[in-house]
Every structure is written in C-alpha cells, then in structure tokens.
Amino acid sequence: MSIDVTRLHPLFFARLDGVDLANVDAAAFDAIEDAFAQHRVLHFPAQKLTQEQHVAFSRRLGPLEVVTMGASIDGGRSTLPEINRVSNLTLDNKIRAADDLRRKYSKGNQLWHTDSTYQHIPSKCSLLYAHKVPSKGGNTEFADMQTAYDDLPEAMKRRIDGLLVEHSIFTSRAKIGFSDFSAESRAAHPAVQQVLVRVHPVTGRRSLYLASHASHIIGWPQDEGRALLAELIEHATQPKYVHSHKWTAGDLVMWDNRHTMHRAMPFESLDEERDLHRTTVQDIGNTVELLQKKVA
C-alpha cells in the first residue's frame, strides 16, 4: 500500500491518499501512526467502509469507548455499542425534528471541545466516517492546540504549568441552555479533573487541553478559572490556528484529542440529512493520575 500524505494547513491536518483503511497491513499502519503524530488530524478519503471495519480498524488504535450519554438521550447508538451516530436521524433513518431532543443535545457539539474530557479516563483519539452529508454547511473546524501552547508567552506558560481543571458533560450542556438528564445519568458522569497541559507521548511537544466541558481551575476562585480558561480557548481557536473540514461521504477523519480541539458548524437545512458515525479510542488512563505517576 503505497500512502501519499499531504497537509492541508500550515500547522497541522494531513491528507492521506492511497489508504483502504478495511486493509490496512502492519507496515501501512505504521506509517499511519507516524503521520498522525506529526500531524494529529489525519483525512482518509474516499473510504467505503461497513460498521464492523470501522470498529476493526479502531480498535487497533486502543480500547474502544461504548456508547452511554448519546444512548441515553434517544437513538445515538447505532447497531454496534462502540459506534455513536453524529446524526439528525432517527434509528429508523428519518430526519428529527427541530425540537427533537437529541438535536438539542447536539448543539453543544457546536462549542470548542475535546471529546471525553469529562469521562475519568480521556480519549485519545475519535474517528468519524461520513455516510451522509448536507450540500452545504456542516464542516467541522479543527484547532491545533500544540502551536497554540507554543505561541503562548513565557510568563503564561509558567502561570498554567501544573493546574488542574474540572470536567463534566453538565458543564459543557449547561452553555447552550440543556438540562434534560435525568438522575441516573448525572450519577453515571461526575465530574473529573483533567491536566490542563499535555505532553505528546512521541514528539513531547506540549499542548493546551482544553474542552466546553471545562469548569473551573482546581483551588482558584471559579470567576478568576473561568475568565483564564475562556482566554486560553480564544487565543487557541484563533484563524491562525483552525482548519475547516468540508465533508464529502466517503471521508473518514481521525484526530488526536490529547492535542487539538474541534467543534461542529451548523448546516442550513433541517430538511437534509447528516449522518455520521464516530469511534472513540481510550486514552491510556487519566491525566492527573498519569502525571502523577510520572512525578513519583
């Protein structure tokens, strides 16, 4: 298999030709893995793919996440448990309707985040596949938050170093004004505490980690951790910063969760149908606890 790679932006997000990613052999797998941490946003095109490959080829990547929160708002889990329907339709494959609940939860993917933040243990990286995409509308922007960090003045870099953020899917949720979960699911996803810079595990560049479902700054007054974190996210998502994906069925695009940040744009007809299905992989445990590890 012969891999032609092609970035897409200054900074970051690759192009890779010459990929069938339902045959991928052991040599063309690593050059996958050597692309993705250069460039951590990687576009395989024109891929044609059944669900069980899409797991398959995930899952050679680390444990796969199955599906709970989207489950347990109606219709996000597909036929297989570890794939999540980013999707205006139903399981019947008709379109919602513009008060469904499960568009309104939606929304929240429209805020700068970093998938999983608020689970104990983070992702490390998702992999969506588009089946069906809107003529117009419904990019997904991508923020390489390495060369953010980078960018960042010294005195900055010293005053983050070490602080810890609190994560919860209620934070994120909570911005765009939804509240609909039940006890349960609130017992099922408490709050967790997150780095708030990451090392890549390759290259040992850094990077900010940031998410909507960030809270509040471990041991800082709440208004002063807010107000830093909304300053960190609107340096970081800066134009400089941001590639827009425009989706074409067939794409399958993989990003590093540990060091970029994405959002979902809104497409203008509730009348076309989206359908796309993600696959998250596992991080290799939580954040706090791998640093504190590493320091012992």
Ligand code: OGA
Given for the second form:
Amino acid sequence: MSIDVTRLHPLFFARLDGVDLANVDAAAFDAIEDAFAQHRVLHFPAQKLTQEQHVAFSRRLGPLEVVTMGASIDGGRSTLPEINRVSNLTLDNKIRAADDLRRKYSKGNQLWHTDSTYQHIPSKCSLLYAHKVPSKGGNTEFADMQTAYDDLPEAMKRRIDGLLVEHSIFTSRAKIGFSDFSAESRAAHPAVQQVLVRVHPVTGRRSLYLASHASHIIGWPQDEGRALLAELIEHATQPKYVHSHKWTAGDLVMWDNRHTMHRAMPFESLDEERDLHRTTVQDIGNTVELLQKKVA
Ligand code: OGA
Ligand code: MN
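Show the form predicted together with this ligand, please, the one above being the form predicted on its own.
Up next: the whole complex, starting with the chain shown before.
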C-alpha cells in the first residue's frame, strides 16, 4: 500500500490517499499512527467498510466504548454495540420527525466538544464513517487545541497550570435545553474530573482539554470557573484554528479527542438523510489519575 499524505490546514488535518481501512498491514498501520501523531485528524476518502470492518480497524487503536446513552434514548439499536449511529434516521431507516427526541439530543453535537470527556476514562480518538450525507451543509468542524495552547499568553499558561475541571454530559445537554434523561441514565453518568492541559504521549506537545461537557474548575467559585472555560473555548475556536470538513459518502475521519475539539454544523433540509457511524476508542486512563501517577 503506498500512502499519500496531504495536509489540508496549516496547523493540522491531513487526507490519506491509498489506504483501504479494510486491509491495513503492519507497515500501513505504523504509517497511519505516525500521521495521526503529526496531524491529529485524518481523512480517509473512498472507504467501503462493513460495520465489522469499521469496528475491527478501530480496535487496533485501543479498547472501544460500548454505546449506551443514544441507545437508551432510542430504546434500542440498529448497529453493533460499539457503533454510535450519528444519524437523522430511525432504527428502521425513516427520517426522524423535527421534534424527535434523539434529534434534539444530537443537537448537543453542534456545541464545540470533545467526545466522552464526561466518562471517567475519556476517549483517545473517534472514527466517524459516512454512509449517507446531505447535498448541502452538515459539515463537521475541527479545532486544533495544541496551537491554541501554544498561542496563550505566558501569564494564562501559568494561571491554568495544574487546574482540574469537572465534566458532565448533563452540563452540555442543559446548554441546549435537553433534560429528558431517565433516573438510570443519570445515576450511570456521575460527574468526573479531567485535567485542563494535556501532554501528547508521542510528540510531548501540550493542548487545552476543553469540551461542552466541561462544567467548572475544581476548587474555584463556579461562576469564575465557567467564565474561564468560556474564555478558553472562545480563544481556541477562532477561525485560524479551525478546519471544516465537507463530507462525501465513503469518507472516514479519525480525530484525536485528546488534542482537538469538533462540532457538527447544521443542515437545512428536513427530508435529506445524514447517516454516519462512529466508533470511539478509549484513552489509557482518567487524565487526573494519569497525571498523579507521573507526579508520584
Ligand atoms: C460525533 C460528532 C459531528 C457531526 O460523532 O462525535 O460530534 O458532524 N459528530 O456529526
Ligand atoms: Mn462528537
């Protein structure tokens, strides 16, 4: 397999041509891992993957999350347990009504976020595979948290050094006015803590670890912590740090949840289908616990 790497944004995001994700040998896998450390978001065009092949490739990057939240809202699932269906289709492939609960829940994806920071063990990366895409709109935007960190004034870097943040899925959903969670799902998702600044395990670069799920800063008055998080998110999502991906069916985009943020862009049409499948690879541990282990 000969792989061509084309950087599509000055700071991050590359397209990899010449890869068939259903057949990746050891050399190609190493090349993908190197490209991933360097560019943080990779676009693989023209893939033809079954659900099993999508899951099998993802598993080579680490253990996968099993999806519970979306399935609990739908009351069932139409994919393998490791696949999160990011879609405006129902379980039996009909377009969801405008007031459909799952459609409302998914609006949360339009806030800048990082996947699964609200889980004790957050996510290393996500792999989103496009089955059906609308003719207009519905892009996904990505923001580079490494350059956003590098560009902070030194005084701000000192101010945020060592800070811990509380994250919760209910924080991000409250922001869009969604609160239809069962008592079970509330109990299953207690708030967790994550670090505010992460260090890349391969390159050593630092990045801001932010998400719509971030609620406040541990040990600070809530309003002050919220204000600082809002200021950092505004800084980190300026257009110069952002790349917008326009989807074509067959695209698989793999992003680093430790060093980028992303958000879904809306699309107008209520009668066009948008059906993507996401696998989510777990990180190696809770970020606060990992930091404590290194310090100890
Ligand atoms: C996701 C997500 C954005 C989109 O799948 O994690 O945020 O554009 N998707 O669908
Ligand atoms: Mn997401």
